[in-house]
Amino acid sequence: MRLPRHAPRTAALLAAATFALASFAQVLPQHSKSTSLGVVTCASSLCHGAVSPWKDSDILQNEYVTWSRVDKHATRAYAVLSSERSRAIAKNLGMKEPPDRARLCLDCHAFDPPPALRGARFKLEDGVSCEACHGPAGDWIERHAAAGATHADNVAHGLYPLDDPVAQAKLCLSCHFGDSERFVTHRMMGAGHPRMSFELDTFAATQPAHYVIDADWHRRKGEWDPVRVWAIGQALAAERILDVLLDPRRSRDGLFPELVVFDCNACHHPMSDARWTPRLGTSPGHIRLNDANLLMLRAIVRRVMDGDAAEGFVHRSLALRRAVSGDGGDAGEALRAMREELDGVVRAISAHRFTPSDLRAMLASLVEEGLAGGYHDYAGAEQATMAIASLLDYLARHGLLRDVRAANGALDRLYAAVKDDERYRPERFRDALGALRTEVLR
């Protein structure tokens, strides 16, 4: 179930793109100085740990209890180091420790702290725990529970802002996709990791929530608009892809490219399957960048940009996507001015009111785009069905599809067709979207 849908505020909007600028330098959790007190601090009936939502409260109260009985990010993330897979995928990786003992492991499926700024009641095994997303408490738990406390001064004392979606994308992003320090390599997929997969507002939208944004939520924090979540997913999705290729530590791996960064199934297919066609933009047989966020972003930047602006951003895309590959332009070049160029993209969407005209003028450019063949890669079908549902969801949502059961049926053929990725086909995609447009776009 998606999180309520409220109207914007007009304070939050005029304050959106200055905040987001502050976001850009927050200190993710893992990177901070305080100290981690571990989730039996949160966990009280009196404070995060009632059995059921407290009447009356501003908060629910039992958001511990949601974490730790449905929340994959609580100890099944931990626990999962122990199965058989993991500890073939460590033997396979050639790792000393036990996957439940090492970094590279920790670093993603618990809150690995340094043990100095571990306090006494810190348990590693609780998996992605609170502060791995809300930031180590030790300098504003007393605070946050004080009368007059502001979510300001929480954020101010080390309370991680995930109000702010360049905040959340940026802490959602690091483990899902990697940052300079965690990073799933395809070494490590080559090893039996499974395949990264992220949306941002996807992915969040099916978490079971411990959190309702209502006016309350709107009076301490300001607008909540998740067609801007997904958005700003997307551009620093992107954001992160540039910066494996542009890190000389991270972009190769021995002779060859870091190939976690490229579309898998321009590789893994079948030698009898040709998938190579010319609406691909590059020569057969050349590796093809996953630029699957990017081609999100040119329905996105058409609405948020003026016309030269974005169509000069769809013109740099494409001509990423060929020098990437090798086929003309300098990639080193191309790489350089589309990462600049995505940080205004994001500050261009973080100042933007998204509107039923913007939503469904994006809706037509994804769909347009998948017919003209441009999710040819599974991953850009993949990116494409996700905010095809996060948009045709907020439609619905407010009144604003003529036939709701229409388009539910037209989804349903979306996902099927990208239900494995190992035998996608983009001619079924593309008859399922044009469905979608007859159906639901008419």
The other form holds:
Amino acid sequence: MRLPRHAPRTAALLAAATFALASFAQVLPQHSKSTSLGVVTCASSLCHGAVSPWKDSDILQNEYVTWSRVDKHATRAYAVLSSERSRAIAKNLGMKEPPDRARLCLDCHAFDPPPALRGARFKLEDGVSCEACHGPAGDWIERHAAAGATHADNVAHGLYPLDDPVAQAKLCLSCHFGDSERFVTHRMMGAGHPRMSFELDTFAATQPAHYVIDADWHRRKGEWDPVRVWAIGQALAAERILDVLLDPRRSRDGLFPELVVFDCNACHHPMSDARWTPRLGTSPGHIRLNDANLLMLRAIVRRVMDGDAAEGFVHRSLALRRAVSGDGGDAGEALRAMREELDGVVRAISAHRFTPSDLRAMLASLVEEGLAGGYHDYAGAEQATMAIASLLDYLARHGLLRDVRAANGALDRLYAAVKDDERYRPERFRDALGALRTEVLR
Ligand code: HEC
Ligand code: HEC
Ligand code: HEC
Ligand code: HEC
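Having seen the form predicted alone, I'd like the form predicted in complex with heme C (HEC) now, please.
Entire complex below, previous chain first.
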């Protein structure tokens, strides 16, 4: 499994402004009651289908071209369902329909609204279409292009508020991890579906973005702090994982719990390659929860919550890992307590203005955690790499790194160490972190 490379990003500001949590009540595009009109409706050259960006426009207007040529949501997501691999997955699962006609697959690999809500030009073949992310356009298409249209008015008529990081994270994670309706189970992975990995800020950059967050974006839509986006992405991903274990429909498969929320390599490695260390916090021979997101959140809460609350969170996240592994405490209680606490963590992150000293402190704490052996499991190392890349990127763009070339070199070594989950060696990752500390944090 390949980790997306950190792509160059558009200019981002650590601007300060108030932030509203209006989106908590937003419905995802898949639940909208509006009609979907199809990509062709967005794609005229006077709208979003220009060949190159327009000079005098607030938006690029070539969004369609970017999406249709380089974005995998258009070029691969649906087409891949006709591949040999997808047919093998369907066969292994005993599916009756071919994958490009089965809801199970279409729910994530295309936009799949109920037939009654498909307009005349709607096409399933469009894959993960504009409307899969921006919401069905039936009720806002005309007004959003009229003179004087505002973003707030569009949102009031059903445009999904992707400018709100919580709403954006919810949407991306609903396909890139799953939610109560669409979900890639361990059974599906056993049948051949790839492992899923996601980090909001990194994936938003590598999509690649068909928008530029600049001064006029801020004027129209408010502030955008990529560090906050990363942090919110971590909290929401942790929530989704706990939701699986708390959902009676999804938490059990025969005698066993749903296995995708556990560290894959806890089970998938040769017996001769003994991996247990006391540092893991669970006793030998136990399966570990994939709590990579909680590991990242430990570095985050120390900056966004007061001392006691942050230490309480750290304590409860470690207790949760032990309880889920059967190393003490009631797992159900620990899960429910952490799930409740995470909503408060999202609110604290949303209200926090990240300063350069927060970034440096979080970077240092991620590195120290790793040097102490905290990224023994691959998933933790993978999330830490994406986080460190994001933090270094912001520090570099704000002129806060002494030696950008040395930082890039150190980052390349980290990427090399997590390139292949099956060949992951914790010692190699630790060495790469040590070099990064010497070159960047000293
Ligand atoms: C919960 C959403 C979800 C469901 C359900 C789902 N997938 Fe996927 N699938 C994804 C995502 C997201 C990726 C991309 C993973 C990545 O690259 O990080 C993916 C990747 C894949 C790939 C590899 C893609 C490539 O470009 O090589 C194949 C093949 C695939 N899925 C087939 C299927 C089939 C067949 C089904 C139905 C049996 C299915 N998927 C159901 C979300 C889903
Ligand atoms: C995978 C999800 C996704 C898909 C698919 C997608 N977008 Fe976007 N789009 C985003 C995100 C995220 C943003 C940034 C948030 C914002 O500006 O509201 C955005 C922003 C935009 C903007 C606003 C830029 C600005 O400066 O305000 C336009 C216009 C846009 N997209 C058009 C399109 C069109 C047209 C398509 C289809 C050809 C499309 N998008 C497909 C996620 C998506
Ligand atoms: C409707 C489901 C859906 C939504 C919503 C969605 N994605 Fe995806 N995304 C997919 C699928 C399916 C793929 C796999 C495409 C393939 O490779 O076949 C994918 C692939 C990607 C890739 C390429 C990954 C790789 O391995 O190269 C990136 C980056 C990405 N998505 C980012 C995002 C972001 C950011 C958002 C939210 C703004 C988002 N996606 C929302 C379904 C979705
Ligand atoms: C609790 C142990 C456990 C965990 C955790 C686990 N798996 Fe598995 N996995 C298994 C078992 C058991 C099988 C069935 C092996 C067989 O059929 O020989 C399996 C089968 C598979 C297969 C098919 C391999 C084959 O030989 O057919 C894949 C792929 C897979 N798992 C991926 C994953 C991924 C990805 C994760 C993490 C998200 C994961 N597994 C987590 C135990 C686990």
